[in-house]
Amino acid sequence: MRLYSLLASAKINLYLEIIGDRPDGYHELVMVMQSVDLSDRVTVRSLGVKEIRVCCDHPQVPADETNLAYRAAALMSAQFPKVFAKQGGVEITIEKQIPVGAGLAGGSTNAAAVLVGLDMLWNLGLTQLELQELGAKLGSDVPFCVVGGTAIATGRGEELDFLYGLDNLYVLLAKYRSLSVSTPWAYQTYRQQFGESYISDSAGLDERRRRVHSGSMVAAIAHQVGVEIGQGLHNDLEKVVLSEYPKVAQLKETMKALGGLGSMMSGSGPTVFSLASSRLQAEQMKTQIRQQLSDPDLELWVAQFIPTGIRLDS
């Protein structure tokens, strides 16, 4: 019985700007995304029957067709029906480390791992670009998760320009276990409150994208300057989420006071992170915040920036 086990990296947003509406109903975005080594283990295994099965050790993760990993396998079987007929079905086992509903692309990176794993299991020989194109059919974050590292994302998040990968920074991640934020709610609320400021003409959208490419955050990444990366953190969705979720706002302020390189909410939340120049600094901040916020519902992780997304588990 053949199988592949892969590590699927979480991602954080170092920069997230909403610049307009798209004809498909999504928002036009400019983001800088970064992989971290907080990872799920995803194993794809050949079955003797033509079925797709999903198993996960986390009770909140569905095992049916609503799971993005299941949908990734269904997409591959539809794209390559002859291979699926010959090779048979697949069992997908997900061992969760990335928190669920955290804004860290846990579902997307699991789906990306299934695409990569089935490419190997079925000997398809797909390129990274072909895997990314398949991933875009599943969700905006999946193409990035396939490759990982550091990238500027535009469009609805699926158009990627990869940057020189960062691996010299660490991050403290914090999330209240019982707290979740609806991503559609966050974007819809932002549209209601700030839609009048959206750029609508193509020339304006192109100019705004170019400004980010040549801006301070990308320059700081190119020169590997952690202090400047921390200073350049930006997330438009904080404008609506922090006022609606005071615990997330308090968490950000508490983490900001710890003295890291910079603190911000990732994506639509509710995870908040602080950047650190070393693992020691990140661990020290973890101890400090545990002392200041003794809530047992608060979960904390220390992770390192990595220049890759999906990778074989050695």
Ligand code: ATP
Given for the second form:
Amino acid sequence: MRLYSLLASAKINLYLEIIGDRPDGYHELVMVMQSVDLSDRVTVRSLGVKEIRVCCDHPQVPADETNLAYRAAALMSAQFPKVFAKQGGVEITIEKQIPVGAGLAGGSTNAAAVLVGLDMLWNLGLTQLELQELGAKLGSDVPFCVVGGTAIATGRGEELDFLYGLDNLYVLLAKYRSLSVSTPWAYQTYRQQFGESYISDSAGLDERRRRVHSGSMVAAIAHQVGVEIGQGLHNDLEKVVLSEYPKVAQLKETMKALGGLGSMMSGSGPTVFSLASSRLQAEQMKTQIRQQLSDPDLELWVAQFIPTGIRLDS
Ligand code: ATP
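Target state, the form predicted together with the named molecule; input state, the form predicted on its own:
First the chain shown before, then all remaining chains and molecules of the complex.
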């Protein structure tokens, strides 16, 4: 087959703690990541000519070499030059459902889909670990997006420990269409405001990384108890993003008052999510929030937790 269509899931962070600085300029993080079934469709197709093309109908997504999906294909062609020369180029079509600049890893999951898609298109037979290692060269969230499900992520987010997957929870996602938050800005501002509290010794960092394994969020996931997961939600970046973007803070407060299992901002925002124990509860919260905040700029999605990242679109 000369074409593969893949579904690429968005992720939310159930837990995000910033614990220190790294020599490479990134932050040391402790996170719990979760895939949700709000997905882009990414199609990879062999081209007769030796080039990489990206087609995407979303106005905020570049179609040039700055697109993370393009960079994933360029990495694969550099990594496997003989296969690229033999197979010819590739056309990547991205049908966007995941909002852009939303803290839901939209670009990262598109890149992960291209890695998986080219592995299949070029019959490379790469292992999941090899795909994750290639993904880490493209961005911190890409390795998680390849596999998906539920995972503890440490380092800059690329060191993964997969947990027993959750699929019995739902989420209402809310984002103002016209609002996006720059991820580098959020982390730099956090460093300016809270850098003094960073742990700098390696024993201290190790201890903090280990603490999440025995912490309440991981226990709640092991118990598969939605109420406990809702109570354990945590995101350090809220401290800088909510004060800079009062609309996001207000959105979070409104969502919290609806009575789901818990509400939080995902990643660097500005998407806010509320957990629900059923699709019905999530849909009811969606209706309520529409009534309370009748802003046409506000976009809402109901999604389910899923145990996979990139999967074939059957
Ligand atoms: P993260 O949660 O990993 O920080 P995000 O969800 O906040 O990411 P993205 O949707 O990945 O953010 O988009 C961030 C920027 O990357 C946008 O400015 C967008 O123009 C650019 N970009 C490059 N490639 C893509 C892609 N394939 N899909 C979406 N955005 C892309």
